[in-house]
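Given next, in structure tokens, is a single chain: the form predicted alone.
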Amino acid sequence: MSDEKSNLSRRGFLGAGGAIMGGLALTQLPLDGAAPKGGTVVDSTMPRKWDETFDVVIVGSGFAGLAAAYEAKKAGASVVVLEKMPTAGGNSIINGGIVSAAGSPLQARMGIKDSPELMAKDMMVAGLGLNHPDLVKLISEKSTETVLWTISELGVKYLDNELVQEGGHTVKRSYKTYNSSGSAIVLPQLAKLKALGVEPRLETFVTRIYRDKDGRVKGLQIREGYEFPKADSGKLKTIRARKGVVLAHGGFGQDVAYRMIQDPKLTAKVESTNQPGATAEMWREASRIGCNIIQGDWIQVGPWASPDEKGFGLAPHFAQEAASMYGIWLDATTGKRFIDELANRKIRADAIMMLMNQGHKCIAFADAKAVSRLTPGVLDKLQKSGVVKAYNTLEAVADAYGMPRAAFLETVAKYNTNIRNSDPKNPKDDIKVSTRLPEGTVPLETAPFYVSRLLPKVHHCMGGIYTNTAAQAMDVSTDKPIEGLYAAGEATGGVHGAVRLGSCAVIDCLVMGRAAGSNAAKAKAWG
């Protein structure tokens, strides 16, 4: 971002009132207060010439933005995608490739029962209610149409015969890609819309929205050639959107001084998953020009990751996948569990941080057939890079981690008392309490056994653009649609409330992505 607008940023636009930076005329507020009859105007200076014109401007290439691109190409409108970083996909493509549906065929021919509203019911329960229940309804209504969508369209593949149980999920709902990565839906994402002629525009990184007096947003003035992280790297040039803007730009993961104006716990001490990239720029800009940006300080925290590998990784599929559904997560300075492991991501995480404060260190443990379940290569993959260790007895696995042995063997006995002593098609655990266990659960016996270090780290924000369930995005002024303008994924807010479920981000961009592109390419265009 450059100075200039730095100095625009949060403040700028409903404090300072009329200032005048940068030689630009500012804000067309008027001393009373009110809103002008278009909304929130900052900048109401457009450009004298525009570079270029397009149908549909989007900032972003994850999921959201790539969805939002190829539903607006086919349905006729001229397209160009920007994306500040030297490749595509954003953290939509090191995400670790799971999806909701609720209802879907894959849940019919496993025999499990599920729906629409028990979804959103899981959604807002674990949002505290935060949640916008529009938007909710629409997204999990929407959720296995969009995943048959991004197999008959798109060709994504997913494993026949698996579903995952997320923590705060009632049910197995989620498609589980054959890579284990978000990347097996944004490369047939990038393939499609190539086919079609449109590419995202690399290193292009957006300076300024321009919204005119009139209150719609009429294009953008982008650095071309720029070079992450260097503010002032580029050419600049403006590009005209003759229908409209779509932001999906995600989220500020790794801008840690815009995060500690959120939530001031979240120092620089504090690791992300999130690629380099996830930073604040464009929340700074939505703000600018009126965008209700709402629920920022509701940032997730990841509670399966590892001290032992960068940024995502594969830990959390070890974690989750085979730890937290089959089998249990120990603090290991007392050899006990501490926490419901299918419990939210919100809770999880608190538990851990909350151990670490007292100087206790927390541990993810499964055994052989509970492994089994992983994604074909994961487990080789963790292994050789140390993320997961192997032990041939549980008294080696005590030893390894400073574990009381007594404590540690005691805890497992109760674990496999527990589902031994309950229905085989119900499983039931006097810990696992916050939903129903997978159909398939078993006693941990069977040796090797498997172990990851838990690290908690910032994966997710909750808030972000409000928009209404058309992915129109909200003035703040008026709370109508801002003309011309579009949001769609983590840039917004609204959908998950305090808590994300797993995989629920996914369908979120998609479902809301694609109806940005096709809301915008139907839209009337200006000039």
The other form holds:
Amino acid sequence: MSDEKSNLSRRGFLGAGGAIMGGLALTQLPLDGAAPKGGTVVDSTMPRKWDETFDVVIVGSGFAGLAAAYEAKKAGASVVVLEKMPTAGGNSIINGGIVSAAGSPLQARMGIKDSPELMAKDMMVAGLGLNHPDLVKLISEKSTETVLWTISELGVKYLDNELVQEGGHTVKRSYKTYNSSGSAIVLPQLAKLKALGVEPRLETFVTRIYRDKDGRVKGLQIREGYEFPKADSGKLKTIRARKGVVLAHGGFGQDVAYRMIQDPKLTAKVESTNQPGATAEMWREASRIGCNIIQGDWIQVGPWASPDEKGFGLAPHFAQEAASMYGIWLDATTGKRFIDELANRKIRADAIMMLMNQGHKCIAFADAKAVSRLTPGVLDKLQKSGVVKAYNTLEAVADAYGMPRAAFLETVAKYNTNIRNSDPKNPKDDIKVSTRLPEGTVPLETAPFYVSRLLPKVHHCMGGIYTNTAAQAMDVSTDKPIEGLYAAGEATGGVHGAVRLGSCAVIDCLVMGRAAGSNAAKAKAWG
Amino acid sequence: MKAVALLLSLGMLLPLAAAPKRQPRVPATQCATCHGTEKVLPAGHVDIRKGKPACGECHTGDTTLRGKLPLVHRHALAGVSCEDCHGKGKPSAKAQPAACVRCHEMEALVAKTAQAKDHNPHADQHGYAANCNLCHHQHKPSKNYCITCHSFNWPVP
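We have the form predicted alone; now please give the form predicted together with its partner chain.
In what comes next, the whole complex appears, and the chain from above leads the way.
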């Protein structure tokens, strides 16, 4: 801890010093150097020549970047997608594969009443009103249309008769990909783009955004052949963006130094669900050229992860889709429930961290009927890896996790009584009060019983570049769009406010990514 | 036994050796052409100029060099030249996966690793298996790319 603090202090000190020095020497920025140290908003030095030119240059190859690339290419623009990692897809390809859609045909088929207004309300309630209503409205309104677009145009396959109710949603509204992974969306995106002649350029790291004296973003400096995380690897080149640059570079969940600047509690001891490339270089660069970065300290910690596997893993599927929706979460030290299992992620993660700080351990618990809701194959993998364990009796569960037997049996009995005494079409429980329980909730009494241990992990950056509904990045000085610069996805802020609801990031990325790509393609070219 | 111990240590020594100059069209058994006078084989190692069949006499079972010896040696010993993977001229960029699957047919690889613990590395749902270079390195030790996010423990040739 002391080392982490001293590193942080040193970094902070150097940053402040750099800003002062930069103020003294704004104009002599080398063409071939690394990003300037100081706080310039515009580059007075444009490259003398550009190595390559495209209409639309996209940074990042996740849901948002690929959606932007697809729309821009379809609109007739020449497009390049830049990805610093050796693989495409970023966090999106390891995402859990659920997408929210309000008022969808699948909801209608399942008799679930929903509307974009209700989805927007759910997002705003969890977001503590920090969400920008115009962005929330747009995304909610376009949610169903966009999910149907992934089916009809990209060929994405979702489960036919299953919807997920993530914490904080008042109804089941999230489509679930056939393999419980965002790869079911990213791979079709990549395939469609390849058919259009666009393949992400991997190991291509953006070192600089060129914003000219006239205020317009005109291109990027890159390192081609970059080997993550070696800052000076690869060959420097410049790329001109005639119409626009789209920043879809994602969040910084794996960047301990940057996330501790935003939220000092999130030290290296807090694991992350993110892929290792979720680092903050572009956040710093977007700030440097004058983007307004908002709400950067709202960093979501996912409550459903497990200490028994790396990263996001598969435990969240069990803990959410079985144990939250159709089961219960317990403080293993007391054998009692400690939270509304369908509350939003922040409420649940905070509750677990508070208990962990007292030396308690928390578990997610489900029975055989609850796990039957999981995507085929998921439970098998979770059991093989030992992340989820099965027990034939409730007593065996109590003993395995050191729970007081009587308290645990009483907890389960109380929950079962609540469910048994309520209307099956409108099940009720005295702890799950913040949301409507999913229809089909039944008492927890069918062996075998299943358990995963819970460990909150850094998951999603709610803050980011402030954009308008046209996905234009806004200038920190003028509150007006920065000409030639668009942004979408986790790189942006204002959509989710304080707490992002599960499955809302994917729809945010797709809706705003498409907007960014098509609007960039429509922009007037310079030069 | 002594010979086996020496042979085992060979795999540990080679990846640590200074990167040799790459010399197209040099027989795999001419170590000095790339490594110069640097000693890369353990003292007393048998003459390897007989090529791959001779290596196989010792390096079997527990003494395998799998995952320890840079793959370029295995390829060279099997008669694969630099040009076979990199094309003609001075090797520049990484060899493309298309070069790998000319010999290592993808379906066969999927079948070969179908029983791997936890998950089949050649049938991942992220599509990473299509990029052989992520795990299989020729000029440096290979690395299990999957453990970037997962805890799979596979030896990677």
